[in-house]
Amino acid sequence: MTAPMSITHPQLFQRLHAAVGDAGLITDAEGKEPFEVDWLKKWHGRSCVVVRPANTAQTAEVMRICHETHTPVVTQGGNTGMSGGATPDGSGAQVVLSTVRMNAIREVDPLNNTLTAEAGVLLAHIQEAAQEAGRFFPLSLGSEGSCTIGGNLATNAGGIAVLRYGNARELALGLEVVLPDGRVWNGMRGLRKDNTGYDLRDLFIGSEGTLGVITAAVLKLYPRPVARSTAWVGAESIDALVQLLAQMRAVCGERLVAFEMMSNESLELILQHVADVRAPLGASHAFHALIELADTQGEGLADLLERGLGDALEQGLIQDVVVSVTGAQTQAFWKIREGISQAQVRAGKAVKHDIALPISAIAAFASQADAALRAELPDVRIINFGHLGDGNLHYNVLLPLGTPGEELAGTTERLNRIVHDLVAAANGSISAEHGVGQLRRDELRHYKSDIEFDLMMRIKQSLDPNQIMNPGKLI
């Protein structure tokens, strides 16, 4: 490694500057601010400046410079993160690079089913390219009118259709990425099978901003669905949950899309702090699913979804059922499911957990876990639900609103631990959706072995050896 140039915060403005113009560089306290806090409000820090790149040339212009001047990079998307991957620390070092700019799609070729898009283009947009060319683009998050495509890549974005689709690693084809040394590899290509090495666009995926910048995407593409069927189960456990799941892929296929669990407390919790949703069926369940089924042909979908929860009835793995028989019945069925973040806010401080597990392995997770938290705390609140259809549970406990701060760190600290020493002793992972950041990144170095540990720091030392990406995230 060579030793860091000397250079004050005035000579590297001014080499920012002739890179990317007036627009794309904010140095004042008041413009750089919203940078450099998580929209949370969890994380705070504070950047020497915010670049903002137009496009990939003048990105890795940026880059050499900060290579060349040991300058650490904070890539930043839609800000949307909830593990504070994207916020510098304190020291007022760090640059933010910010890729709201880098907005354009390039391409959409419904022929081979591909869309073209920059990083910093808006995953809504992105929806709304793919529609308006007779495709589907199936990631979908709460976020979606904020999040960006390359943020989404960045930390292997999960949503609602992974069961169908899969994370965002499993919709991308191909990538353009600026390395730390202000490289720029070009991986465009909209290929669904290339065996000419290693496949460095995974690599990348996921990482984080921790070995280069994501500037653009080819993003997978999909016939469009043209009708949709959804339900509202009830059932008296997770385990009854799990059977439905296996017994609605059997029946269903690939037409189901979603399926998404919460436990009664997470409803009652909604009911209670979500304006304008009421409960789907008239008695109260110890868990619910949300199911939606989808196809590009309508005729029977319906019918099919139907048989399927009338077997389950049948068999006592649910008690209850309502299926949607209008758009603004299914709109309200969604609310309540995509209300709960809103509703955990407004009801306490939440110790989260952003959790993958076999889904075999759920239901003695779940009881165990729920045993050892009330060991630990016997009035608390476990706010658990999740994408049950690919294993990816939201275990949650609700803490009181005044729990001091002082005490809200020692028992966060704790209950992480119970929740995942139990995670990582069925084989799962502390972060299945969210990213590490720097939530979790001292917590991985506890579940990561040794050799996971070294063979992920020998390629960030390959590729960013002055150690400038994301520093303080991940590892």
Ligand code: FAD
Contents of the next structure:
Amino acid sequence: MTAPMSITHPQLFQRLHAAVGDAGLITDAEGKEPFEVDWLKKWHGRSCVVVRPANTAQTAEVMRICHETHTPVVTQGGNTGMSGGATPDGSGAQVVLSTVRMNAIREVDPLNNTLTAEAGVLLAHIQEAAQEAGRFFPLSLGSEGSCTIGGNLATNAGGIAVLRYGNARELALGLEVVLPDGRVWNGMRGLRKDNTGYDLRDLFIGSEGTLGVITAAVLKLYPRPVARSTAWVGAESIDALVQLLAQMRAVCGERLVAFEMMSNESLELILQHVADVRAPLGASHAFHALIELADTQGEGLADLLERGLGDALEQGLIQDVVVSVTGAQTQAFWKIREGISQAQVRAGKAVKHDIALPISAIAAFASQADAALRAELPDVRIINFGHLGDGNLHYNVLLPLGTPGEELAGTTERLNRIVHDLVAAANGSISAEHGVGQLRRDELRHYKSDIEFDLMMRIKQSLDPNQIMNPGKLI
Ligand code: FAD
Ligand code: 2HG
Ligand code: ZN
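In place of the form predicted alone, the structure of the form predicted together with flavin-adenine dinucleotide (FAD) is requested.
First the chain shown before, then all remaining chains and molecules of the complex.
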């Protein structure tokens, strides 16, 4: 580690100002405030300044200054993260580096099926640009109108189409990254085969701003689906939905794009707290699934869906189903699914678990975890929903809105231990798609093996010797 250069705040501002100009610097409290609190309003911090570089060269200059002066940097994209990864700490010493001005789509190459975008481009804009080129970019999240592709890559985001297309990691071919010392790594290759040593791209994807600033990416495009067919299903157990998932995969193959699950308690919460939604089925069921098929051919998709679900009805795997017949009905199904985060914010304080399990272990996990939580807190509200097709559950617990901070912290610790011990016993992961951030940093240390943690620390130390990249997050 090099010795820190002694610098005062005004000197730092002067140097950063020279790097990014008036439009790139926010120093007043009111202007900085939106960058200092997260989407859930759970984490509040204080920054010394918000810098908004307009391009890679400016980002490199900002990082050079921060490296030299040992100034900690918190990179922020759309600030929609759910793990507190983009919020500065309370010291007032950290720089927030916002990528929102790096928002150009540099190139679309329809023959190579790639799109090259800067880190601050909104996910929804990438989807639109792909569509304009007659192609499809499949990453899809409830937050797609506000999150950035840089944030998606930094968290290795998942969402509702992972089952068919994979996580953000699978959708990136190349990256450009500004390293903590201000050097620029140009890995902007649009190649599907490239075995030239260690995979640096995969190192930065999912590193949550702790190893460098992603400034641009080459993304994979796909043929545009022209038909989609969607159904809402009611079942009496998660096990039945797991069986249904296996059957639908066998029947529909690659056309099965989304298989989302929610418990009845989750559905009730949404119906209560989100405007203009209604239950898709007449009767109540313990579990529900939202299933979507898509295809680049227009023919036969609805028949396939109906065949798969008809068989499941006959076998008694599911009790009821409604297949959407209009675009409006499809949208209404998705509006219910996408209302879940907002419903939780309105209804209480959520203790969030973003877990991944082998799909075959989900039913046993859920019954053990339900029983263990009820033994700990008899009136517990379990909001269990998620991307069943990927084995990713948001196995959340909702505590009352007025729960005092200290009690919340204590209960969270107890509930985390119960849930995460069961996850570990099933060989699962405590962090599936939202990132570790500050929310799960201590949990990560608890569950990672010493050897894995040691390797991670060595990588961190070699890339960021001054420990300035997003301190207190992830590692
Ligand atoms: P931010 O919140 O700004 O940052 C997230 C992390 O990435 C931080 O650690 C930050 O330091 C780092 N970071 C951001 N940009 C860069 C960069 N350019 N270089 C290096 N590090 C960077 N997530 C899912 O995976 N699946 C979902 O289905 C999903 N649904 C959501 C629904 C709602 C309503 C909301 C509010 C959030 C949802 N999320 C979901 C969480 C969130 O949207 C994702 O984590 C998203 O990828 C974050 O992108 P962002 O641009 O907002 O990143
Ligand atoms: C989703 O799947 C998001 O809707 C958000 O990942 C999950 O609110 C949550 O816990
Ligand atoms: Zn999710």
